[in-house]
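The chain below stands alone and is given in structure tokens; this is the form predicted alone.
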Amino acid sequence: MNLCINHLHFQVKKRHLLENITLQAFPNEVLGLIGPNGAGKSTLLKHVAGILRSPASSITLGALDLSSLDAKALASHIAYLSQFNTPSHATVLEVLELGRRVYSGMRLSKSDKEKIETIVEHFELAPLLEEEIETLSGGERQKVLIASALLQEPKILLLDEPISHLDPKNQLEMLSAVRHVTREKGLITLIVLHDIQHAIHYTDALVLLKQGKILHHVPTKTLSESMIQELFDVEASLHVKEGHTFVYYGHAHDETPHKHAHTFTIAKNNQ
């Protein structure tokens, strides 16, 4: 069953926050939204989530109608972790199983005790269960919070900026659990990213967001210079070295005739 957008437009007063989005998303397909700051990423999670409503649109998963779903009914087909969680005083084992409890109720079941026993240790959770998750650093919330969405077992997953508070081994073993998952369970993921160095080695897709439209749907592998220069509105452009792609920025200064840049890398293998 695919993701299907159709027509969604949003605008808050005369702002237009986004303008006839359209597009499909794919079981086993890591989609990830990419733009500047503003653009309408959160947004439009937020639609897909539930969490916002455009009457005038329609968002299906084959031929359900996501958008006719109240939240409890939506929570069985969607696992939604927003940029902003709002920490609470329940443990880390509470959060997890919160992830299990969309279907079991109060009592869980020995499978799933035996999922989140799989997805402690996967995240390496095990020193942290009993802890409450408001006295855990920012990285190690994320990880949980991750984890929990994960054992919800969606059909969609909507990850907002989800690396945003882990240390860079944290963000590749987060970023590769995601893809992982979305290709065992055949999820379709979208996933809001600010680094494009992270974007174009961990999706299979990518939409690229502007004040609201999209400038381009297309598979990561063609994401050329010109795109990502329309985007961010910088000079930009790609170098590949032993089959991994990197993004060069560069930018004039008027009081140099060089040109000065950035050069953002990956050290670790990431196919």
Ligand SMILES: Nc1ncnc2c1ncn2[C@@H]1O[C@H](COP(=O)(O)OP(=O)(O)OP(=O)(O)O)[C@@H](O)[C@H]1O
Second form
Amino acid sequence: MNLCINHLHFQVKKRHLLENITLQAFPNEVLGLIGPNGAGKSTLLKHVAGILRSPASSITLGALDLSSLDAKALASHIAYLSQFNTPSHATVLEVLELGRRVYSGMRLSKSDKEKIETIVEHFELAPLLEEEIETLSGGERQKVLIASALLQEPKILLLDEPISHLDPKNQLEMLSAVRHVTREKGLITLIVLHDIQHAIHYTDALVLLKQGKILHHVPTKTLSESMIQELFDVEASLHVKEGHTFVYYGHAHDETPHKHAHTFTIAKNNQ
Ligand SMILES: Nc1ncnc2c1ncn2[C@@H]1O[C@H](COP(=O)(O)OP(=O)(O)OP(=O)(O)O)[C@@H](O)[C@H]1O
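The form predicted together with the named molecule is what I want next, because the block you gave corresponds to the form predicted alone; please supply it.
Then the entire complex follows, led off by the chain already shown.
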């Protein structure tokens, strides 16, 4: 079942925040949304999450019209981790349990509890379970919220800058976990990332959004320097070292191995 966004248009007063957004995302795919500040990335995710609605457009998952569902029905299809919202007055365990309540209500089953235990172990959250979520560090909180979103077992996972507070090790582990779970469970994952390096290594396809419009929607391996430059209005160059692709901003390095920098893409280096 594909996620289809058709002719999404969103305007506030006279300002067009999203213009004619049409795209498809597929099961097993991590689709990265990248673009400058204010490009409309969060606004796009909020539409898929059903927080914002634009009646003239349609957002469907297979034959299901997501825009016709209420919040509870949406929660069984979509887990959304927003940039800023954190539940208040809840312990870590309660936040994790929230991920299962969409299915089980207040009485969690044995299987719900086992799923929580597995994720607690995987994300090493055991020492934090009784802590109030508000007292955690930004990174710890982000880990708990991602774990809770995964416990929801959605078909669509929406992550808005999910790693902004994590240290480098946790960033890599979290992105790796997101990619793994997307493939293992056949999810459609939309993730907003500011770090192009991460986007290159952990996404399958990229939507490049600028001023509310899609500039490009490409397989990640075909992202080119010229696309990055067009998107961010900065000099950018891609370099490959030992199979890994690195992005440099500013003027290209002297040791750039590719003379035709603007045509260089990252094909075959996206592992
Ligand atoms: N409800 C709203 N009313 C008016 N303007 C809004 C509203 N929501 C978003 N905007 C504006 O729309 C633009 C896009 O915002 P959005 O948060 O989607 O950008 P973004 O690409 O996620 O940016 P960032 O990378 O900075 O998080 C911004 O200029 C923002 O101020």
